[in-house]
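Read the single chain below, which is given as structure tokens and is the form predicted together with its partner chain.
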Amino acid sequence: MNLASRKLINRVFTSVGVLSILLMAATLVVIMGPIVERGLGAFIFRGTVEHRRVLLQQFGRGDREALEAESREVAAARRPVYDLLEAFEAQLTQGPAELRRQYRQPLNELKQHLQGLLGPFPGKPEPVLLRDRYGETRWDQARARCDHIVYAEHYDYSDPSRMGLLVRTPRAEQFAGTVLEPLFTYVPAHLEEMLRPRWTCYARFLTDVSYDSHFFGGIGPELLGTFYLTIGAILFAVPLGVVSAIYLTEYARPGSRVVALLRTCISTLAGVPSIVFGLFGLAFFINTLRVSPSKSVLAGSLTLGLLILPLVIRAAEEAIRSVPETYKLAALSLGATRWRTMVTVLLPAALPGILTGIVISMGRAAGETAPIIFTAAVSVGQPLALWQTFTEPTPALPWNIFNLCSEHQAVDEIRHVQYGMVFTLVLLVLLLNSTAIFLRARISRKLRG
């Protein structure tokens, strides 16, 4: 090969490497982009008057009088819609039966969407489900709903070789020639007056309970549950892990069979799939040890603790090993026992390293889903008090993300809650990890200084 080709290959080789790094960074951006953008949307959004109504009626927060004044103005803006509907229905009842048949289905659909947008019609009995008692609380969803009011959608499957095509037809065409026709220009034109969107910062999203399977409210119980589970796992794993690390670094004879066996066990434990931990937690902690009658925070914490045990052991071991040998020798030469040396010199010096490991393990425990499916998590629940954690299951962020986005009956309508949960969870984990990075930077600075 001549030199030019070799150089070309070399250049290509280098650029492949750089490209793959860039690709990795781009992947991260692509992943974090929607999470951050739409996740923040759960906290900061244009809330409609309905949102304020929910807050006042369900959580008792907000200015009652201002809301009442606003409600009056909003009702005035909505009046023409209801008037048009009434007029149309009157037209139908007076008109021929054929007309009624023709418009029954489109009208029902339209009324459903209007109800979704503005809440129950005035004068009608209060609906059973909480979600039907209020209109759209968020401006973005109100606009989407408005779009559904203006356009009817259906799929066209006439060409069997292709997938179904989405066809949008203006409802104004459906209702052409009726008294209802002006509605389809009135609603989009006066949407703002009818709903009064206002930029809202809903920080209590983090702490509020949720109503009607997350249609309204926040993620308080989930966050609390994740908190309990994480702390429980740490309480279980850290003492075990640190003591194990102490044994492995200072007490065990290095290179002995027992140590080799222990190490193999630790790395095997680290490699066990997380779902197997879940099964084991169910079979051992709940069905055999009966730490709780059924799923509970305690059982979940124990399972998660087992999962992060190898992480804690490795981190603590590395931290203890990286303490300079001279500290140990100095302490021993001053007549300290090995245990004293460990507790008063080595462990304090290794503490930042151990803390780093603990914090990273916390991130891992907070984000794991599979181990808590069978041991701790439920879809809906109230925030638990501390003593209840021994017997009661809890909702938790990771499980509820799964649950809301794949098992919820109205997946699309609570997208913002899902994104908010993902955002909160990712933020939580990243905060923990950046704490760890910060701690590590301090350690290396200390070692250098």
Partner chain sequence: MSSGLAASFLISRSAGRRKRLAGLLGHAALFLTASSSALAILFIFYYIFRDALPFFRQRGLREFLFSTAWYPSSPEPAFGALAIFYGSGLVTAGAVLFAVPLGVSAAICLSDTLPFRARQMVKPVIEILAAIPSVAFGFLALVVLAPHLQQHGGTMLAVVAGVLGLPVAALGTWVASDLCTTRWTGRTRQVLRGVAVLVLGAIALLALYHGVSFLKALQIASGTNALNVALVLGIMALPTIVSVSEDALQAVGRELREGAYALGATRAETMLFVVIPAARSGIAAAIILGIMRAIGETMVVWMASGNAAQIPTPWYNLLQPVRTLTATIAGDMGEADHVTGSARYHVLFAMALCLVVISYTLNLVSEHFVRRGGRVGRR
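We have the form predicted together with its partner chain; now please give the form predicted alone.
Shown below: the chain alone.
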């Protein structure tokens, strides 16, 4: 091959490599952009007076006197809305029955949206559900709710050849000629006066307990449960994985059929779907060994430990093999035993690679959902004390992300919580991977002196 051909091939491979990097970067931007943008919305947003009421009444945080003064001003701004409703209901009561039937459903829909925006009407009994005791706590949701007040939505199925078409009509047309008609211009014009939005940094989203299925509060139990499961899995997998790697590299007889079988089993376990580990953990740890009465952090940690065990073994084995053979020979020539050589020479030299594999395994354990569905995770719960992890299940970020996105009855109203959980989990995994890189570089510098 002549020099010109080599240069051409090098340029082609360089171009392909650069293009691949650019495509990967673009893909990350497309995927991570919405996660970062909407995930930050769980921490930084325009909170309404309803949000400040929640913080004061449910969490005991805030200035009570300032909130009471603000509430009086807000009540004055909302008073015309309630007066218009009362006047319209009095008009219906005095009117014919046909008029009451005509406006029954539109009025109920309107009152439902107004209660969702502003909270319970004055003088009404306190609702049972916590979510019904407050209006919209976030300004973006309040504006969306205001839009539902101004416009009525229905689907047009007149054309059978296509799906239903969403049609939006002004509600003012439904109540034209009534005393309620001015309400539909008053609410959008005085929305800020009725809710008082203010920029809020809700850093305690990471530590607060959730109330009413994540309508209020934060993700403290989920984050703590993820830490419990991850640390438990590492405590189980690391000793077994490192000892197994030591045996395979230093003590196992080369070419042995048993060793070959063990390596095949390790490779097979590394490729087993995670849902299989979850079913195995349920059948073995809970139903057979009975490590806990039912789901528990302990059972979930053992299951996750089995999941990441092949990764720890592979990482430790490769790290030990990468240590120069001269280190081992020098120690043995000075009279050290094989075990002492391993503990005092080979393992310290292989420590950067072992730690890297451990921390990356922690990232995988933190993000797994299927293994903990059957063994450890619940949808809602309180933060667990350390001694409760042996018998009690826990919320966890991966499972709660799936649960909120697929099973929550008000999925659109808590979308910021879902993105906040995803953003937190991504940051957690990135932090673990960054820690692995930092530890590897630092320990390598120390070993080089």
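Rigid core (definition): largest C-alpha set, two forms, superposition within 1.5 Å. Everything quoted here is computed from the prediction, not taken from an experiment. Numbering follows the first chain given and starts at 1.
- Core-superposed comparison between these two forms: the CA of Gly271 stays below a 2 Å shift.
- With the core held fixed, Ser406 shows a CA shift below 2 Å between these two forms.
- The rigid-core alignment places the CA of Ala436 2 Å or more apart between these two forms.
- Taking the core as reference, the C-alpha deviation of Gly255 between these two forms is 3.0 Å.
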